[in-house]
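This document starts with one chain, in the form predicted alone, laid out as structure tokens.
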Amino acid sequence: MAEISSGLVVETDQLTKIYQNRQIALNDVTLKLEPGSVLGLLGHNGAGKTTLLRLILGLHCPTAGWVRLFGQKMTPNAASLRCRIGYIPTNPQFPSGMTPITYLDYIARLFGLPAEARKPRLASLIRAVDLLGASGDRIENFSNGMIARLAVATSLINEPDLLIWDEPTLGLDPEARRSMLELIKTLARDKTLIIASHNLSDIDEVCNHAAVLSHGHLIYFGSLQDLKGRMKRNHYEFELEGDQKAITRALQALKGMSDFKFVNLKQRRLEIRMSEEINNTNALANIFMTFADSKVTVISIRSVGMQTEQAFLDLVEEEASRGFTRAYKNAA
């Protein structure tokens, strides 16, 4: 019998994967994603990022729980929906002796592609990953930009539906990474992403989902704008205009309030960290009403800090506070 479909791309209930009956790689993670969602998937070493993709591909078996993609349960034996996912694994290998046309062109029989398909499918790819130019050359002399983008040309031969992209930019200079971000984005049109990375600058430009790994918990799944909104906004950096003598007086003003636990200025930029557990507005309103005293101009502010790493960074640090706080009740 035909399973009835969600309407959601990728669904995981209680997945759960222990290794060798004793590590817990992945614990009771449950999420769902919706079509045209590009999530990021975020997680220090360890957390259990690849082992929920490899669970989504179906490539281990869950120890506990299920996964469904386009409403279908995922098994081992799942061929006909891994034909509708694009994987990109970290570091991704090719063979050696091969050319990027010879290895396109197989890995299109794999997929069952006609003769007179194969073609200007792989004349599009290879085109669209600026490869023309070496489509002839032997893959084991490429650089790391242009591995990366084969690894693009391999994932979308099968023109997928979603796509899974395992740290797609590790590695990659500057420009190479620039110039996967701005594909994503293209993509990001008509396709639904998962994409796993370190570099959270990457996610914050790329994502509008975010799924947070913290030793195998899933400590946060939801939009990239809420998962902002959870920081602790207490960092700030003023650009300021006024005499030297008022700046300085407005220093040592603030200095002598109990909500800053950090004021530093050098030369017109004024940096103030807040006490964690003073409400911002009024200190910020504070630090204007001594500015307005002192007759000093705030030319600009800005929060210091890249906005998801600090949320990321935020949250993993709550989790581990909770973490020690159960492990301490259950040692009294």
The other form holds:
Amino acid sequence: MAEISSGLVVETDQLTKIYQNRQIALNDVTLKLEPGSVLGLLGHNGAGKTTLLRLILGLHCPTAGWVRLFGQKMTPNAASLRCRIGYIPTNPQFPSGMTPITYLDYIARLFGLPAEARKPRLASLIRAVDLLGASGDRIENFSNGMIARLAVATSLINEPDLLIWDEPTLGLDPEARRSMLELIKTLARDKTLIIASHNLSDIDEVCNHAAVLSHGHLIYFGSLQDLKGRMKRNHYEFELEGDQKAITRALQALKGMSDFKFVNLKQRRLEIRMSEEINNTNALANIFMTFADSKVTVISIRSVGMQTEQAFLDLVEEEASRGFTRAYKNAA
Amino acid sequence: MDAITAIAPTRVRINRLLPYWAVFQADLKATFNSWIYRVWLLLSLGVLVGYLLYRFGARHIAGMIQSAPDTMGDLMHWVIYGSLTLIIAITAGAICSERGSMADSILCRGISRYQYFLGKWHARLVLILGTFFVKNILAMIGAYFLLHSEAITIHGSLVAMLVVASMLVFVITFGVSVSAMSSNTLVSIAVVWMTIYGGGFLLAQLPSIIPSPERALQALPNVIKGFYDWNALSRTMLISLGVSLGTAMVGMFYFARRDV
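For comparison with the form predicted alone, kindly provide the form predicted together with the partner chain.
Whole complex next, starting from this chain.
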């Protein structure tokens, strides 16, 4: 990996984008990304993910604030900075009439790679993404999976230090998606990645950092582990074994307790949602004591809701509930 | 796709001119293959050949004699007027028609906005002016042999083509520049069309001391015969080229600061 002067790969400060004085797409986003990070960019549709990526790439100009890449300010004319980035847009578009060879050659020339460097490089990449058999075919006849693989090759042709992939698994079949996730994990060993995705299980699997955008506002930026740590652990599912009467007795006892908002039994599977203000350790202890008193055996227990997804939803819900106070940082 | 990581990274010396050259070549090829360029080429060739044959027939069958310079002057004058709409359509969509995903996939690479603009502008200039020169040289040769006129002079023909070419440079440059500043191809075409035709009409209404495209086109038969005032013509051409350069600078600097 190339040496990075400021120590940061991406740095934004109070980044704001307002389109034509009508739409605030991004508001006061400050983040710092260190080398080797794999950042998952989360947010609903219209949250500002793509705007943030386009600002980082210099495709859009900030209304306020700035973006620095590798210690240098990004501008629409910062071609040398973009030489260190590999980008995959949401729905990659390719010029009609081109083949993977001509397209990759064209893109490599856009990076200023001379023929002696780009020809071997594009040949290796075409082989690596399994497009050798289709290397002479027109791109417009390609399937979604082949398009995705070509987009990956395109984003790697310049040997970038930073990869920015917008929805890389969108529209892929399970096998291609798995292959893409494995590739991200492998690339993450020596590159910095920013992955924007709606698919939270993908983020959960490959990222070590997360940034959550809500209505253009950065509501979380930090490690994925910390994000999961903020999750409300109040929803559990127990698989039970024992006499049906005993299970019903335990159910009645639990329903009588004020700690629980929701208790439901379905075919020996007991679902419990706790009140948010209580300590979940004490509540779980009460549940186990009730089971023990009723002579019910617990086969398994699991926290309901995919962890990152739940944490993300909690965060967005919390942000929405803050109302006016969100305008004041001290109140946050 | 694991094989990707097995590819050894290599550090190479970047050629800074290559991105410009890549855009230039790609745009030249794409424009050449576009239906609108082919329509322009076929229509203008058809008119050139048709008019020359008509004049040839009129001379030999009906005895209606028109000199070759007058025929060529007519052709350049009216073919240019007729072609302008198509040339505007070819140039005014150069950049704005690629806004969005297609521009994304190019401008996110190691290319500056200046290089992209220059590549597009130069490609359209080379293709349209190249086509114009080839067509008119062929037409001049055709007129010379078909109409047996000694009145056509080589230097006059060359100057006449340069005069028209300098006007075309402005039309092409203005089209590409408006395209760089606009977000919508139809709006861009409408703006260029109204400005070029409206501006040409207004200039024609001004006193003759002020150069106008219409007056320059009307003088073409005499220029082809070799009767021209080089100082006046060169001033007209320089004004046209200067205005073109200024327009291109405005378009390029605006494009360099806008969202794509």
